[in-house]
Each structure stands twice: as C-alpha cells, then as structure tokens.
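First comes one chain, alone, set out as structure tokens in the form predicted alone.
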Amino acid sequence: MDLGELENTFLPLESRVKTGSDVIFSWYGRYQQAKALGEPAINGTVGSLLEDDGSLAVNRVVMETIRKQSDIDFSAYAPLPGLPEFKRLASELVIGPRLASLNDIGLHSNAVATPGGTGALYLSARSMLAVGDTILFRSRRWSPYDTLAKECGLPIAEWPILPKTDSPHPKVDLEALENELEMIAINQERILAWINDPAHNPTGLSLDSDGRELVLDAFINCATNHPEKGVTLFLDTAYAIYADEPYGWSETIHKKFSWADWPENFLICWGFSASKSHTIYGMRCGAIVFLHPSEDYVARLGEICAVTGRGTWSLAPRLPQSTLMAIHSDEELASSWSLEKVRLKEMLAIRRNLFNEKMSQSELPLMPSDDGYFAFIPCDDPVSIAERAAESHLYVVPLEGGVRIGLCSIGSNDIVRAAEILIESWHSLAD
C-alpha cells in the first residue's frame, strides 16, 4: 500500500486532515539552523522571554524553590482537581487583589489545575459547549486556538480585533461583537468566547478600562436578553503579569457588579498559566478559574472539569503546584519572586519602547502593541515578509494576516536592528 492507502485504512477523516508542523516551532528551527551556521541571526520567533544574551530568562526564586521540594512532591500524584492550596492560590494569582472584594459582594470562585493555560482553554471548550457548537474568537489570535477548536469539534465565529467602522472605542468593534453574540445565541443553547487580554498574543494589544467595560456589557446584555442560554466569557490572561494592568478585568468586574445584578446564566472563567509568570513553561502548570454567584455551581464545574481532565491527561503535575504554594505562602520568597518578576517586566518594556519608537518613524501598519511578549505587522503576504527578513538574519513568524515579532526573544541590543530589517523588508517588497 502507498501512504494514502495506509492512511485511509487506519485513520478516520478527522485524523487524515491533520498536516504540517507548528509554524512557530518551524521558524524557530530555521533560526536555530542559522545560528548553528555562525550567522548573526536574531530570534524573533519563540514565545519565551529570553535574556539579552539569548539565554532563557528564568526566575531564580522559582528554580531554587523547585529543587527544595520534597520527594513526595517530586514523585507523587496530585489530586485530580489539583492540590487544594494550589487551587486557592491560582484564583488569587489570576484574579488578583480584588478576589476578596468579589467574594464580599456575593461572587464565588473555584479552580481546577491544568497542564498549562492551554489545558484551561481545552476544559472550557470540552465542558461548556457541545460538539458542533460554535465558539467565538477575535480575528487575531494565537494559532493553537484553532487547533483546540478543531480537536473539540467546534466551528469558529469571529469578531474583529480592531473596529472596521466607527465604534465607541478604538479597540472594540462593539457592533460586531454584539451581532456575533446574538447570532450564536439564536442558533445554539450555549455561548463561549475566548478573549486573550491583556497583552494579547500575537499583537501585544491590551484593552483599557473603557474597552473592558464595553466587552463585559455586551456579554451581560446577551445573557440578560437570552435568560435560557448559558453565556461564558473566558479570559485568557496568560501574559497578564507583564501588562500595566495585570488585574484590569477583576477591577472592571468588581466595578460593574458592586451595583449591578449578575445574571445567573452568565459565567466568567480565567485561564491561569505559570509558564510566563513563574518562567516554568515546560512544567505545564495552570488552572481554569470560575467566578459565579452560585457556590454550588462553581463546585460542580470543578467536578466536571476534573473528570474531563482525568479522561484527557489524567491529572496536572504536582511539583509545580507545590512550588508555587511554597513561594506564595512565604513572605520573603514571595517578595523575592516579585522583585525578579519586576526586573523581567522592565527588560521587556525597554525592548517594546525601543521597537515602537523605531516603527513609529516608518509607514508600516503596526497594530497597537501595549504589553506582553509580541508585536504584529498586518499584511497580505506575511510569508514573503518573513522570508525577506530572514535574508537579513531576522527570524519572525508569518501567521494568517500578518507577521508576529517576538519582542520577548530579541535582545535589547538587537531590537532597533530588528525593526530596521522589517522596515527594509516591507519597502523592498512594496517597490
């Protein structure tokens, strides 16, 4: 049999349609090859924060604490939902200082440990929609969102990440969001939307207070207008720790529900990831966090997600959970972790400011890049831009609709040169 016949014999259609490798890792591989050949290659590909010398930036407090964990925490299973103290900690880390105030106004939280923030996304998709239901994304997004949706059998609807017409906010296409929510509510029993904010991947865009309130109001209105439909807003805050307002959504939610009623058919979830905040990408530590007025319901969600996790990845690793618990239960360790986090955030901010300043002097249509790891140049032919940049030893990632630049991985001394290469590449293709 040839390969095609073997595939048809062994694999169902949903498996046969899977092709190619991850575009991010593919371009990272090209950078590595160039570097190995001695080229002065600049790495703008990966979603990991690197020091200016190109080494992985790690929070030493986290590394030292990992090595001090007990044999049990290295080797034993964690409970299916996660270690109890970690679950509470995940809610505190992702919701922030407003958690107590949100509890005071009658809102309850719960969490389930997951293998990274991706696990939290998966649990929401598997638990809150049925196969064949439509999930709502913004038009620019981390490409594995699409992979996750396909794996869960969910068609995708989109609303623009920036307004295409007049809008009450420069970063919120309110009319499009409301229309998409209404269309989904008419056609299915439940609504789930993922919003990666603040420090959006791949653009670096963050909503301000007014923008967040407009988005929140759209979901509240959808829930109010369709009281028989479940409406879930999932906030993917993987990069929030590097934003100017890491807990902005919590502030907006508290402001709204300090005086307004929470519709019972409205749920907010957060995706927590320790990959960026604690620089332990490969240890796969995260959580899905729920917020709702019913304590019984968030407890039930925890049970459901734990069962789904059991049937998917068994359970989340214990060691990173115990490590975070050890850090954040010790005032001195927590303070040291925070100081190192501030250093890394300032290093990233320096790069972004240099990049944005240089790009502002050009005619390139850089999307708003406020926080986090990335910047994004929208264009019709991203592969050609990336290929031309690679000829000048800069490696970036061509995605649908534009090129992603990993400011997180470009050293401060190379940032201006990277911007110059992109400008030169753009103009050479335009000529």
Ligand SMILES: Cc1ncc(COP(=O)(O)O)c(C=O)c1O
Second form
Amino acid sequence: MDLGELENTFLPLESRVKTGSDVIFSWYGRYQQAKALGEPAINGTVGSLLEDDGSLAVNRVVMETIRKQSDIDFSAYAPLPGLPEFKRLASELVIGPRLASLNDIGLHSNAVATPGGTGALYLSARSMLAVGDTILFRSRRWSPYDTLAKECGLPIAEWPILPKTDSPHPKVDLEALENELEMIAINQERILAWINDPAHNPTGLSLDSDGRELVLDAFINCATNHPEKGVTLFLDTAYAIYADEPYGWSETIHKKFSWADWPENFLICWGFSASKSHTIYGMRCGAIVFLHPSEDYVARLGEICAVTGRGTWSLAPRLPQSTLMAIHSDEELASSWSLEKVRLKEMLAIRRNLFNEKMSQSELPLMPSDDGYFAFIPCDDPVSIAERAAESHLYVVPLEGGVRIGLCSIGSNDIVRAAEILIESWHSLAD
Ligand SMILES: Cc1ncc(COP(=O)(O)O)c(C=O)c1O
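For comparison with the form predicted alone, would you give the structure of this protein in the form predicted together with the ligand?
Complete assembly follows, chain above in first position.
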C-alpha cells in the first residue's frame, strides 16, 4: 500500500486532514543552516528571548531555584488542579496587585494548573463551548489558536485586529466586535472569545486603557442584552510581563466594577504562562484563572477543568509549580527575579525602539508594535519578502498576511541592519 492507502486504511478523516511542517521551525532551520555555513545570518525567527550574543535568555534565579527543589517536588504528582499555593500564586501573577481590591469588591478567583498557557486556552475551549460552537478571535493571531479550535471542533469567527473604517479607537474595531458578539449570541447558547493582549503575538500590539474599556464594555453589553447566554472573555496574557502595562486589564476591570454591577452571566478568564515570564518554556507551567462574583461557581469551574485536564494530559508538572512558589514566597528571590525580568524587558525595549525608528523613516506599513517579542509587516506576498530578506542573511517568518519579525531573537547590534534589509526587500519587490 502507498502512504495514501495506508492513511485511508488506518485513519479517520479528522486525522488525515492534519498536515504540519511548522513554518516557524522550518525558517529557524534555514537560519541555523546559514549560520553553520558561516554566513553572517541574523535570526528573526524564534519566539524565545535571546541575549544579544544569541544565547537563550534565562532568568538565573529561576534556574537556581529549580535545582534546589525537593525530591518530592521533582518526582511526585501534583494534585489534579495544581498545588493549592500555586493556584493562588498563578492568580496573583496574572491578575497582579489588583487581585486584593477585586476580591474586596466581591469578585472571586480560582485557578487550575495547566501545562503552559496553551493548556489554559485548551481548557477554556473544551469547557466553555460545545463541539460545533463558534469561537471568536481577532483576525491576526498566534497560529496555534486555529489548531486548538480545530482540535476542539470549534468553527472560528473573527473581528479585525485594527479598524478598517472609522472607529472610536485606533486599535479597536468596536462595530465589528459588537456585530460578531451579537451574531454569535443570536445563534448559540454561549460565547467565548480569546484576546491576546498586551504584547500581542505576532504584532507586538497592546491596547491602552481606553481600548480595553471599549472591548470590556462590548462584552458586558452583550452579557446584559442576552442574560440567558454565558459570555466568557479569555485574556491571553502570555507576554504581559514584558509590556508597559502588564496588569492593564485588571485595572480596567477594577475601574469598571467599582461602580457597575457585574452581570452574572459574564465570566473573565486569564491564561497564565510561566514560559516567558520565568523563562521556562519547556517545563510547561501555566494556569487558567477565573474571575466571577460567585465563589461556588469559580470552585465548580475548577473541578470541571481538572477533570478535562485529567482526561487530556493527566495533570500539570509539579516541579515548576513548587519552584514558582519558592521564588514568590521569598522576598529576596522575588526581587532578584524581578530585577532580571526588568533587564530583559529593557533589552527588548532597546531593540524595539531602534526597529520602530528605522521603520518609521520608511514607507513600510508596520503594524503598531508596542511591547513584547514581535513586530509584523502586513503584505500580500510574505514568502517573497522573507526569501528576499534571506538572500541578505536576515531570516524572518512568513505568516498568513505578512512577515513576523522576532525582535526577541535579534541582537541589538543587528536590529538596524535587519530593518534595512526588510526595507530593501520590500522595495526590490515593489519596484
Ligand atoms: C499568543 C500566545 N499565547 C499563549 C502562548 C502559550 O505558551 P505556553 O503554552 O508555552 O505557556 C504563547 C506561546 O508562544 C503565545 O505566543
């Protein structure tokens, strides 16, 4: 039998439709080959933060604390929902210093440990919607969002990441968001939307407080207008720690609900990811965090998500949970972690400022790139731009609708050259 016949014999259609050479890893492979051949190659491909010398940036405090964990924490299972202290810590890390004041105004949080922020996304897709329900995304997004939706049997609706016409805010297409929410509310029992903010992957875009308020109001209005529908806003804050307002959403939520009533059919979830904040990408540490006025309901959500986790990945690794607990329960360790985080954030800011400045002198339509790891140039033929840039030794990732530039992986000394190569590549194709 040839491969096709073998597939047809063994596999259902759901499996046969899966293809996947990951475009990011394949362009990273090209960069590595070029480097091995001695070329002066610049790496703008990976989604991990690299030091200026090209080595992986690791927060030393985290590495040292991992190595000091007990045999039990290395070896034993964690409880299904996660270590109890870790669950509280995950809420604190993702919601930030506003957690206490949100509790004071009657809101309750709960969390379930997951293998990374991806696990939190998965749990929300599995728990908040039924197979066949539509999930709402922005038009530009991290491509695993689509994979997760497919794995969970969820069709996708989208609203533009930037307004196409006049809008009350330059970064929020309010009318499109309201229309999409209304359409979904009319057609199905529940609503779930994911928003990756601040420091969006792949653009670096962050909403300001006015933008966040408009988005939050749209969800609250949807919940108020459809009291019989459950409306869940999931905030994917995977890169928040490297943004100027890491806890901006908590501020906006606190401001809103200090005086307004929280509609009972409205839920906010956060996806906590320790991959970037604690530079432990491969250890798979994260959590889904819920916020709602009913303590019983957030407890129940914890139970449901723990069961879904049990039936998917069993449970989340214990070692990174105990490591984060050790760091954040010790003032000195927490402060060393924070100092290193600030250093890494400043390194990104230097690269971004240089890149944005060079781009601003060109005609390239760079999307707003405010925070985090990436910048994005929308274009019709991203593969040609990436190929042309590679001829000049810059490796970036062609995605749907544009090229992603990993500011996180380009050393400060190479940033201006990288921008120049992109500008030259753009013009050579346009001319
Ligand atoms: C937008 C976005 N969300 C979530 C994640 C989750 O990462 P992890 O599962 O490693 O915590 C990532 C990682 O690259 C991401 O880019």
